[in-house]
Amino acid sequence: MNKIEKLHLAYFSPSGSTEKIVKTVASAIEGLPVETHDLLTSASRKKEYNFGRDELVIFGCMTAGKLFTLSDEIFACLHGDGTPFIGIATFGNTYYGIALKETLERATNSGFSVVALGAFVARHSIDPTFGADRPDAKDNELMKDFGRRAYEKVLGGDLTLHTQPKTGWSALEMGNKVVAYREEHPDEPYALPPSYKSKEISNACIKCGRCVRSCPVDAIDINNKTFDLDRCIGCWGCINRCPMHAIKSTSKEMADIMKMISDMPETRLEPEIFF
């Protein structure tokens, strides 16, 4: 029998649906402290986090085939020592990629035991009217779930993963052909190109800040309204976080991107969990 001692929540949460998704599946084990760890700004991934063998870390991120391009500095501040893993991606109702066996292996190379990985739907980051509804009540009792067996399986000492994450391949020709090359090229680093990125702030804008806040990698000018592309990473946090929905994409690229999701018939996915 494993005692477990203290719950982390680590999430890297653009949008902020990870960051619920997380927090759901934590919802189903009771009477332990838990410590969030927001990895969203520079700051906070600059940290070092350690944890050990009497901690159990859920950890999420977002995906776009695999792990959303800033995992290499998400997981060089995590540091287990054996400790317990539950790990996490969310994709929008349209694949997540070798999303879980990137998060198997940096987890396991990070020195923490990974007992449980899940995948689950949120609303689409680009197109929000892809799996606009979602999670919904289903997906919170299956997280719910997922949480409770994980916990269950750590509480009885089983630190093993005994089935390994597969490939999740989209029903979009164009989706697929992003999560082959993830196969392909695993190692190489996921990054839009700075057209795809532009963006635009209208005078809708009462420079709130929260943009500025939730940006992952500090690129946005509120005061001239500018974007640094180079910087950015295309997550649309500061979109969809904007309350006065005042930030729009201006890339042609992303609008045929966006297209060619919304012409796509939307076919429920579900989650895919492995213990």
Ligand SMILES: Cc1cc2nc3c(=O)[nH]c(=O)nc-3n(C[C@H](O)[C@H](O)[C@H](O)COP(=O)(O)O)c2cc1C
Second form
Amino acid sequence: MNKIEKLHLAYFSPSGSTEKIVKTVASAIEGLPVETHDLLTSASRKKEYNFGRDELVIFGCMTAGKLFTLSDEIFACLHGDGTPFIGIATFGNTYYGIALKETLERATNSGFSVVALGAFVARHSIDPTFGADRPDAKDNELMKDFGRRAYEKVLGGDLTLHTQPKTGWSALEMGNKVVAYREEHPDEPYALPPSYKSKEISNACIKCGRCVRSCPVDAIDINNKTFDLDRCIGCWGCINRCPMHAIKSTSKEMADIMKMISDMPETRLEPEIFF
Ligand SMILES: Cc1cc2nc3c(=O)[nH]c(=O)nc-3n(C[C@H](O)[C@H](O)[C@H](O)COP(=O)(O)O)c2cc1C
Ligand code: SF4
Ligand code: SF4
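Now the other one: the form predicted together with the named molecule, given that the block above is the form predicted alone.
All chains and molecules follow, beginning with the one already shown.
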């Protein structure tokens, strides 16, 4: 038997869905003190987070068929000591590709014992018509069941991952030219060229500063209403968090990709879990 003294929730969640999903999974684990680590801002990733063997980490990250470029920085500040780890990738009902495989590799390299992995569907942060209303009640039950089973596994002293997450994309996914590029360059981190990230801020902006405070890479100059597109990772957080809906993508390339995806028949994808 294993005794766990504390539960840690760590997440990178530009538009907020991943945070909710991590918290839903965690809600199945009762009786432990909980500490949260929101890794969105650059300041949060300058700290070091050290976890012991008698602690449990639930980590969630938004994904794009792969982890974002920032994942290296994120995992560089997380340090396990054989610490049990539950990894979560969220995706917008299109595909999660190799994101869980990458989560497993990075978490293992950072000293964690990965006991469970789950890919869960969220509303798509670029086009909310994909994964609309996800996660729903059925997803929430699956998440809680996932959390419960993972915790029981840890308490039982089994810190081995017995099933491996998938390592490629499906045929449907291969219809997408961005995926095709990623398939050819699997070791490259996910990064979009600047033209895919072009945005503008309309006169509806009230200069509340919310977008500036939540940009993971400090790429927004709100006084001049400009974006440093070389720094921007295209996470869509500023667009989704702006209370005035004042930020819009102006990227023709991104609009074309989303049109291509929306032209594919959308089927409801289900969460995938691995123990
Ligand atoms: C640039 C970008 C690329 C994305 N690529 C994919 C994708 O390839 N497949 C998919 O299903 N969802 C994709 N998504 C949707 C996100 O994975 C999904 O909305 C995610 O859960 C958002 O998490 P958050 O709300 O915590 O930011 C993408 C989102 C962004 C911003
Ligand atoms: S969040 Fe919206 S309203 Fe607030 S400063 Fe940014 S663009 Fe302006
Ligand atoms: S400027 Fe880029 S990196 Fe910053 S919040 Fe907006 S989309 Fe994300």
